[in-house]
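Next up is one chain by itself, shown in structure tokens, the form predicted on its own.
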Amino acid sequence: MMTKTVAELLSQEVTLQDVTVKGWVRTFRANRFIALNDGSTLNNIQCVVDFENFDEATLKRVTTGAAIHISGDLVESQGKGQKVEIQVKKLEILGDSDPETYPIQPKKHSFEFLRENAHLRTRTSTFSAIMRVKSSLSFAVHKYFTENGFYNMHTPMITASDAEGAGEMFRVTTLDAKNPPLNKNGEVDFSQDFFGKEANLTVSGQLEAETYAMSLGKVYTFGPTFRAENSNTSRHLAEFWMIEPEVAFMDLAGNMDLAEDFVKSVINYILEHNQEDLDFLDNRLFNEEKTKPQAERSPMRLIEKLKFVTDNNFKRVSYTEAIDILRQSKPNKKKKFKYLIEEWGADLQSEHERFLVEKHFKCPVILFDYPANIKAFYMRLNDDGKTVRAMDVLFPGIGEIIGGSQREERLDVLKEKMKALDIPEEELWWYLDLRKYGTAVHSGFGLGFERLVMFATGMGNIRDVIPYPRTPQNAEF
């Protein structure tokens, strides 16, 4: 007997004798029709039981959530809604599910309720679709970089440096929390800690990736990063995954080319390989949007939004030009923006970024040459002394999705910038070494993977695109 997945059985063009399948019961109707799902596809396969041929005690155990093993013949379906179904010859209960206590009953559940039952939420159509799309995107990331000559590297998760300079880091320590050793100044003596110094969970693998790019040429990281930022928003997580390529001998223009090509490639991959799941998520979002006031609805459906990215050339606009556009814009003049744009140097909010993409240019936008004082120390200073060679890729619906820059390759300029920001040279001596021994122009960017998954699936909350979200006051599961 051939054991098949539900996806394989549903794709069969012919009837088959003696097939076997295992999965979880979604519903059992009229003591006759079992809807079975095994996670391989959005769709259930209908298994038809002739209840007169089965023990009543066994049939009573066919409840929502139960794991079962079915053997029978795959035949053309008599009813509507499916091409094929299984005429059940043998039914075995592998694992019972108590219908009184099983949380994922066949009815509509709120996303808040499903977050509380995150260990079971992938048994719903929405979350199984999200996680299959996420898996495909992950594969597409590695595929793209491998095919384009990049080497994958694993940067350390425990670090003694703060790449972003924001200071919002989780400490890693083995010191006694109640009675830590103190030095003569009464401060915690980290020389007695496990690493002999203060250590934290990383906020980015970028600095380490730069070191490898300056010998291997093209590298990328794809790993977990951590921010101890007390942001309880629908877009922030304390633990998330980052994709960070770094490339030697590549300037800002090359960096923009890479970001555009990369993001189009991974989105094209899911459009080709996850059509069934994307169609479902597209309809889910469309129905959800219908419940919102007209002004809050997205002008585009999900698949339309994905094709908006893959089918358009990204418009490249300097920060200075963008500020002028925003300052003169109707929403700014009529005070419709929550944050009004009054002068050059303002940090753009997602409402501004979305205006540029959705209303003004009507295509994805790459902003570049930002004011130096709102960007990180490692970004290459322009000749004007005011701006850096930074770039942000802006998408419809969310605003910034990728942030990157040409890195500062000049030792003297980098030292000056670190001094101005009170970053001790001895902390990053190895990073400065790159500028001493064979320095060259190099660039890279960072993409928060879960933000990309949000965009690709149409989900409104980042907690719904990661298996077990880590947020302020929440480390359940």
Second form
There are 2 protein chains.
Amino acid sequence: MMTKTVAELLSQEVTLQDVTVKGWVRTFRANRFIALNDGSTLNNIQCVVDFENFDEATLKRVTTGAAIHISGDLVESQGKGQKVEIQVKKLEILGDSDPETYPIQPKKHSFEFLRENAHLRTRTSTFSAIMRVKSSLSFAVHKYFTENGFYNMHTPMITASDAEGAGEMFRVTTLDAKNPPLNKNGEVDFSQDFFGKEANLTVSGQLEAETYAMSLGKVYTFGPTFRAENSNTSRHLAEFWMIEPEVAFMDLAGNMDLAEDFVKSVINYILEHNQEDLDFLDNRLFNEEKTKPQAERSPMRLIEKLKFVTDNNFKRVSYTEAIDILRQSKPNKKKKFKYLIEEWGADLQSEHERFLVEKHFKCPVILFDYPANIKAFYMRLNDDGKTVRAMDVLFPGIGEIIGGSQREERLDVLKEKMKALDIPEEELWWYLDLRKYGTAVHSGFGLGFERLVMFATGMGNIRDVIPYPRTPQNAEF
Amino acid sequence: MMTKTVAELLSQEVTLQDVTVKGWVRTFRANRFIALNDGSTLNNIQCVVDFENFDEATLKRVTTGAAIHISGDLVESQGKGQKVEIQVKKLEILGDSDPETYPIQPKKHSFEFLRENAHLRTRTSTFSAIMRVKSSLSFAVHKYFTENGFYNMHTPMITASDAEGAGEMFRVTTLDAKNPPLNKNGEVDFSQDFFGKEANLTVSGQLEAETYAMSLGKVYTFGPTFRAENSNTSRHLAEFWMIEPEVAFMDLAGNMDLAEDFVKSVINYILEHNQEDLDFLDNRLFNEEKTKPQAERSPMRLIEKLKFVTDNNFKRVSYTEAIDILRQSKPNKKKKFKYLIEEWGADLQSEHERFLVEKHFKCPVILFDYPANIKAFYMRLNDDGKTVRAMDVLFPGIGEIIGGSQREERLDVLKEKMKALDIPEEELWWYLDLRKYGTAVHSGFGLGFERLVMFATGMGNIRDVIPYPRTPQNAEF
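Show the other one: the form predicted in complex with another copy of the chain, since we just had the form predicted on its own.
The next block holds the full complex; its first chain is the one shown before.
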């Protein structure tokens, strides 16, 4: 007896006697054909039972969602749709699934319903495909960086500095919620809290990653980050994973090269390793879009969009040039943009980014040299005194997917910038030390992993690409 | 001009004209020999300057910690200790490092001092070696699971259920710290908190991982977990990373096979990929231990200990048998154990675990079938009604490194256990659903990643194997 996964069985070129497989029933047709899935692949294996040879009571328990143990011979399939199937010799029910109450029926469920049953939704083809693709992408990230001489680094989740100001933060505390200790000024006495001061959940590992880049050369983080923003949109999560590489001696041009090479590499990885899942998701999206008005449909199918990224050179355009293009563009002149572009300094919205990618350049775009006042304090000031060496990578369908910059490596300039923004030097003494001792040009970027998974799977709601989404008013499971 | 890393240069078999390299000065000897490091390897490259050809002011700035840019020819080294060196033709100072104030001098610093300068400590050989080994281990984890058909899964950091009870938790909140809103009973009104109820940082992703195992088959998590315990020891962190595989249709024997194969595989990976770093750390530990009294020294050197794990079969012993052995052991009879083993049911301490591994069996040990009342509620009850299908993997030097179990898959038994422990069913309705719909035998384990890194690097304090440790009263950087 060989216990095999469904994936192993389906990839067999030869027939096999006496195989055994365990999985969950997807459907049981005509009291004869069991479609069995064990998560190892999108596809089910067909298990054929001669109902005359099996006890009726047992067959009645072969219901959608039941866990069963099958033994039999792997033979060439007589039917269409599969090369091989199992001629069942033994069938054991491991765990029943009451068809009256089991939520995941063999029919189309709404994504809303499946979110409420997130603990069971990977028992559907769509969500199992998403999570297999996501897992592949995750491995591709580690593989890419490892093969390119980067070290993985674990930056802290809990931080006592809120200097980056990338967003609202969650407080982490063990103080009594109702009656916190107060100090003599009548304020909460955080010196009695677990960490001896007020502590929050991190919004980014970048500043800490810079410390390691300035010693180990090339590093990356890949871990959770948090935003306590009350944004109930299809693109925001309170808890999400970020990828943040940081490289010493690399300037903005090198950063663009890295971002382009990296993102192409990980997308190529899933195109190679997840073909069945991507084909399925491609079809799913195509069918979903059919139900939408023409204007809302995506001009490209899913796999087409992935190849649009891997097969095109990313066009590099300065912010200033982009503003000119946008100002002169038809949708701007005809007031079709929700936010009209009037002057240099405007913050670009997703509609503008998508116009540049999808209509104007027809390839992924990297915008660079943004106005200093719409970007973070640590970005390197250009000689013009008004732009910084920032970059955003723009993708079709979503706009910005990667944001990065060359970091300000000059102590005096950085201090001035912090002063202007009221960031106390004492809070970031260690960050300033990097500019005091052996400073050098360095750069990095951040990529929200779930946004990449949305792009790669064609899913429209970020809650559907993370097992248990955390959003305002929701921390279920 | 070819810009190369130090690792690339040192691995050259041929000499090269016109190479360029950037890095940080480790030492500058006799106004002639610069030892340059860029983090790509433990080793420095020797850069030889003819001081007659360089401006004195520039050479004065070649101080420990300075970032410099070197161009020259890679030639066979005349000196001992290296095959190649750079004959410097051009030298540019990128970032100075004031020798009067730079904390990391070319001398031995205490680990305590380096913890206070954790942002600079990877500029030492010891900490750069640790972090390279750690990064390799991390990749080995992803590689092992990917190659063995597991899917990576991101379980949530923020959780509204504290059912597992694996330890004290941190509260995550956006409520006003001083004046939280109160409900009509005068209690804090968590319905007004960000998630609409009280939320905490997770202590484990296991329960959520089980939901994915029961659909995708084989999954693993690798992410941060948290304990708000006031443990200021060399083995505890408030924030650390855990690896948690979970596999459907796998029993405890399979779980033991997986744990043994996994841990051998990742240790073999670093033995293959991090030889220089491990040799360095092996010597470091050996020299450190020379300063200790004989009794406190480790009986094995570092690499010996790693091979003790990879080259031995893990001995599988029931808890009951282990208790008998310990009760009869010399240190128990002679009252050398701090905690004497008197009867069945005792919780084992590190001293007992180490005795079994180092003295009695002389190989890694897996204990299994522990008393139910010293283990968690979700572990599968044996037919004896008093033991559960739990296992702990024990290593030399540290004792328990992995803890796991077969999970209770029977709805009625699980409900009874939860009732006895006052765990409300409503909190874990989704966990119970797994036992209602297609339940099956399944198992998994947890491995504290930093404990593994301590074992692999020979470091004695867990604060030294994570970039920025979070411990009571400390969240610096």
